[in-house]
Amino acid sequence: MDLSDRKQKILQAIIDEYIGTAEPVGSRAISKRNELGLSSATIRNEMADLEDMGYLVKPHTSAGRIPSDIGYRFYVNSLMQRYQISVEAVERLKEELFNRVNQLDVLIKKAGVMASVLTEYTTVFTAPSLGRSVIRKLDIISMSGANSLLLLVTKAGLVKNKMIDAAVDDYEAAELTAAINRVLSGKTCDEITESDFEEICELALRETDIDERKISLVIGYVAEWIRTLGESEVFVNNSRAILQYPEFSNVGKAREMLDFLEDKDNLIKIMESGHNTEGVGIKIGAENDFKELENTSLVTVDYKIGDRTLGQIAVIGPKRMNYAKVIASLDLISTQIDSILKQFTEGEG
């Protein structure tokens, strides 16, 4: 059944009020909105109709009403007003993201943090795979103590690094670096095979006096790391943000949600379920695939280069989240990431 213009305005007013207060909304609160120009009695009758139609529900302990999942869905699809992010927030975001953007992990983690700051909700985000990136060089750097640093630079200038539990001196680091780059430079991570690492070990054994066990140890770490670069990483930021909302004041619900968000496999499934090829994806309450998210909403956006999706950013919050603000924030962040990554892709050639 189509909603009349008056019912739509009342539903919008109720949801806007509930988003701000988290308290069931009564007809009196809505009647005070001058723009409606309706009596409390008229609003009360319309609210009863909206409840019968499934757009509102009435908590047992209150005379007021709250939106149902159907009500939120209609609001998001048809009633929500466009949110304008402040110029200051936009400039701060650009400044944060464009600082040291050659470090891919730093870029994506900054984007996840900024999404949480802008929306005030928990964020989940995936870093893009480097499987198709061309390796310019891979350096081994001698560190003090029992560790060494692996530093990978792609043709476009993206940087990844990893500490390994293997000590090398300056000579060993330089010789192993040379052997690695003779074999791997110019290849993509996806193209590299086990035979490439065998060739590196043979080069190092034949042309240096480095102990064979140390060669095998270090090149083993390199091989393991290269394999993981073809996989997307998933991160969560500000997981406890959701606990500040009254919907999760129940200790049991709060613990269940935190346990769920601390499981990496769950985070991967969340991102897969929220994947949406057309702009911003929104799943409300029971629309989510997981029981743990039935009292939350999940808003996701892809960041891309052309038609190629590289990763996602998601916001998890209560069903009464400020959808307009969340959507505007994610759209802005994904646009900025797209712009930065496009520059790198052009560098890859």
Contents of the next structure:
2 protein chains.
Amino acid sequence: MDLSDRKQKILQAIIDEYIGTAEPVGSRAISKRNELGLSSATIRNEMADLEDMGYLVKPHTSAGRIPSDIGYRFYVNSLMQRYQISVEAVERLKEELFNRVNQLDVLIKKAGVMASVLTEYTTVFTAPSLGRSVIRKLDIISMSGANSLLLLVTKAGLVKNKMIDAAVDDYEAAELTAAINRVLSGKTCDEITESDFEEICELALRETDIDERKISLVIGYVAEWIRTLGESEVFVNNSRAILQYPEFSNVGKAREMLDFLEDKDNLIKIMESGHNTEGVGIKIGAENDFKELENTSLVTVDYKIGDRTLGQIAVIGPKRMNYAKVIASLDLISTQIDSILKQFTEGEG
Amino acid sequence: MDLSDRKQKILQAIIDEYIGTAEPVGSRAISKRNELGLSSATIRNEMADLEDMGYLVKPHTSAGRIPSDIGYRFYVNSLMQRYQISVEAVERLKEELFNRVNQLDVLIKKAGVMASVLTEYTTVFTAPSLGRSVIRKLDIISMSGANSLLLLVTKAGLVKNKMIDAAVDDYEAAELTAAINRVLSGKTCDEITESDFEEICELALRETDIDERKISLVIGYVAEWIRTLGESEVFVNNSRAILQYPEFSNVGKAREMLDFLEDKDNLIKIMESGHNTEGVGIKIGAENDFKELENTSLVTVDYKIGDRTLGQIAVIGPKRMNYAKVIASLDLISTQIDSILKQFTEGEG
DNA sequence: GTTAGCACTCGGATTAAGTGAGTGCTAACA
DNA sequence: TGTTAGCACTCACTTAATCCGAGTGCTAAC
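Could you give the coordinates for the form predicted together with the DNA, as opposed to the form predicted alone above?
Now the complete complex, all chains and molecules, led by this one.
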């Protein structure tokens, strides 16, 4: 099961080569690199061994070899060199993320875009989960007219709003806002229960002279809204990147993949499946739960506030992706988000 | 220049056929339809005439004919049959648009999606222009912490928010909100000038006891924000639809097109160029200002509130698109938006 | 253990021939 | 005079045959 040092070097050379060219690599190409000082015949023998052991695969008899999923896995776990992201790229990322971004959803959206810019692959990210976000403030805002506006701000700086079909005047808005915040402020959406809303209604009924029907109408809207806010949202960036790679050079395959990426339910499942890993998670080819992804690899990272996970950012690319670069990029982005959020929330009570 | 009745019928038959099959159509195919009772030889003669007149084009000697841009133009202007959208589709659209949508941006987004669902083509739409929207209310909301939230609601139901790096307490928020609304409420963003903000500052300074520096800080943020809000935003739906059509069966072409659709500046220009038309505007092939669109057609429609244009919805598809259906769909959607917005704003003062 | 040499494999490119949809023209017909 | 049948011709596309070369596995010599 163990690989000799030489076999490892050869495997690494093959994978490095294949990642660059997307062509099956032959013994001669490796020999010519002259890093190992071995003839093609020797390499050929070693390659045959590596194939027997399952690390390499031949597309057909007279082609070179390409890495198997197991080969990639070994590469990722043991062989891969650390990738150093250029100072300029880091600077650009910092500037992009820090620059006047003080709303969490905007920050994450930018982070998702930057991930696809850095890696040149398709990225998927989930919007910050409201279920796990702590409510800072929930306002009802009176509009002159037949409706009013609900406004929710979380501690991490996420802002959501919703127009409702209920007219409230300034007094009612202020009183209801106060009642709501006395009960909900500091809770996460997941923690809020039916009885919280009952409590709000009682509070409003007892301490204000707002019409009971109006209270229950408005609080009903709030309750319904909070429920829907818990639902996950996913976004895809740069999905057309897959057209760049020879793996998808036929339109049919490409379209299948794009269709797959369009289906939010799939994406949510993917993101959930990537979630149970520490730091950067990698799924190679058939390791993915979806058949549609059997020719791609998925690299995911969580973003969190403190130790509360808010969502994930993922990169989807061909199995022969530049793992080192992708991992370094996601790592960088997640630490940046972390430090921004820390700074962003520490002023708060 | 005039086309005989028979020539028109033949041209129509050719275009109808070509729209369906995407294959050059030959004289025999038209003859076999048996609508005209003419032999293929006769049709052949007429087709030769139509080619001389510029309505048809031959890809090569021994292929059938395809319509030229001029041919399509004549078809669209004079030949095309009215398309009747199915009752179910209309119902679905109404339900989708009316159902609990009371924010303009959400409504337009849904309309854009529905346009691509109905037509099965790529759609582009501009977000409602804030520059031309009348401000209903601009609120400053106090957050417990180092920042506060700006909230803008337009008469048509567009909601925008922005976190700013300035702490205000409830008193300051209420007073500043009042001052701002006394000056800005009822104006469109385009109408607001520098002196409006000066007026707000004076007002706040004279009638409240808020610190002068804080007033100018906050109002400065508001001014800056309002300026940026004037910028156009465009969105693309279902861009992968282009992969469906044989015109883009090679990945290179498809990618070029997708890249083009990704560039928001292009899209803004496209939408602007489509704008100066009444009702539904159609640009066929080379009629478009962009070389990238020379093999596509663009159908645009404005959506407006009263007589104030807020933005556009456009369909981009192959030149052999089903014009009748696309036009009918956009027409339907724009009238629906119109009636919703009418109903939506008529309650207001 | 390493390597040179060689027969063998097989996908991809190249070429050649065949196919068929379509055209344009001509001559006959109503 | 308009319509049509007939026929030679064109040309993209398909299929088959051939060639080419990168790559392999195996063997024998170093």
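The structure presented is a predicted model; accordingly, all values stated were derived computationally and were not measured. Numbering follows the first chain given and starts at 1. Rigid core here is just the name for the largest C-alpha set that superposes within 1.5 Å across the two forms.
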Rigid-body rotation between the two forms - hinge position, chosen from 288, 27, 113, 129: 129
By what angle, rounded to whole degrees, does the smaller rigid part rotate against the larger between the two forms? 29
After aligning on the rigid core, report the distance the C-alpha of residue 143 travels between the two forms, in angstrom. 11.0
Could the core-superposed CA displacement of residue 229 between the two forms be given in angstrom, to one decimal? 3.8
